[in-house]
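The chain below stands alone and is given in structure tokens; this is the form predicted alone.
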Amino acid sequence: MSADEAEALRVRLTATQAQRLRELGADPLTLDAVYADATTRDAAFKQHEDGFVRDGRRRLQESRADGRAPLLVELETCLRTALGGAGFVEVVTPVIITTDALAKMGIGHAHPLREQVFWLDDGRCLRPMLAPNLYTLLRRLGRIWSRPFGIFEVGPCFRRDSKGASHLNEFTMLNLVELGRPAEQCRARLEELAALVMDATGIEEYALVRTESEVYGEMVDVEVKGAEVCSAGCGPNPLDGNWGIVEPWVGLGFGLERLIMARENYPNIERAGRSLSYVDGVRLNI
């Protein structure tokens, strides 16, 4: 019997079994395993499922006993502490923005990103990003505060994003921006701020990768094991004139659920987000 024939006789998890283990947190090696026959496969599936169920119940009991906050809340707290300690001021802005605000970001009627926006009535939508509101505050605070100064916001954003293990329709962003630092210092400052956030998150290994944005043009992504967790850049940018910004700036936008997914090695982002199916990363149908 050839090697190909032998492989054909080996069996894999059924689609239902694989989905169940994926929801419970199985790693790719477990999901891709092959077995000599269906009986062996079914026994292995049951063993894996029982193990994940026991571990999930234990973690939920520990969360209840400790009164531990969800990982998303814990991360928000750590980031607020780190950025406040670095001199950044937290702001809280509206979730509903106008179509004019999107247009100022270069997202006009013909832009493909408009298809991902959750529209309300009267030319309003749920914000797909925090940048429009932060631009407005930078201009207004810039009339009052000396340079350089930094602000940040942590809050929900909404996009009709593509389906996949790393996308959510409702997700949590951290955006931080610093205005008025000399242009020649901006790239070094970007790296410094990325390190500040990643240290607060508890992720030691990451890479800065040059990329292109549909809105901003040349950008820098922060990646963990090849997965993007942040999009960052330096200004001035052609969009800045729409907001009355004429000074250099440094800005970074992190997806908090992606940070948790990367740190905890979750196989899907739903475990890290706002959910009725998971609590603290534990699937509830156990």
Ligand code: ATP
Contents of the next structure:
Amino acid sequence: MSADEAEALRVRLTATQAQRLRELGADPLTLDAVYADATTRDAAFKQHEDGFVRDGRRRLQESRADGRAPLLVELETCLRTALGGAGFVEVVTPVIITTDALAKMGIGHAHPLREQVFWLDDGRCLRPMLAPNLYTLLRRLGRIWSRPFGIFEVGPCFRRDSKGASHLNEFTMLNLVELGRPAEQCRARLEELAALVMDATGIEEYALVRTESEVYGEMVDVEVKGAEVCSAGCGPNPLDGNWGIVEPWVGLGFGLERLIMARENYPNIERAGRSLSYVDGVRLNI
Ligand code: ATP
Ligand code: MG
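Form predicted together with the named molecule structure, per the form predicted alone context:
And the full complex, kicking off with our chain again.
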């Protein structure tokens, strides 16, 4: 038998088996494995499935015994502590915002992000980002506080993003912004703040990559193994005039589920987000 013929006889996981293991969190190598015959494949599938079920049940048992918070909540707590320690002040702002606020972000008619907005009645929507609210607070607090000062918010954002392994309709954004440092310090400060968040998350290896944003123009993304976890930038920016901001700023927006996905090596973001199928990263049909 030729090598090609031998290869053709080797079998892969069935679609149902692959789907089951994917849901349980199997890595691509496991999903792509090739077996000598169907019996060997079915035995390997069973072994993987049993392993995931055992681990999942153990993890849920530990969560229950320790009263452990979900990874998302735990990460929010770590980030609050780290940012509070660095002098940032936490704010909580409305989840429902106005069309006007989006227009002031440059997201007017015909803008691509507009398609992704969950609209409510009366020209209001569920916020797709935290920036409009933070811009407003920067201006208002800027009348009162000396420079530099920083604020941050952690909270839900909503986008009709095409469903994929790294997009959720509702996700958790951390947005931090600092106003009033000299413009020439902004890039170094951006790197320092990215390091602060990545360190608090527990991710050592990441890269800063220059990109273009539909909203802000030139930006820096934080990437982990090529996957974006944050977009960041420095002002002044052409949008600032809409918000009455005239000083330099540095701002970073992280997706918390993306951070968890990167740190835990999850193949699918759903596992890290608000879910009825997973609790603390464990699939419940085990
Ligand atoms: P992408 O290009 O990956 O769709 P984006 O550039 O549109 O993301 P930003 O507007 O830069 O996203 O938002 C800041 C961060 O919020 C992103 O770096 C990402 O971590 C997170 N994020 C954005 N959209 C989603 C989503 N639909 N689901 C989960 N996280 C998201
Ligand atoms: Mg981005």
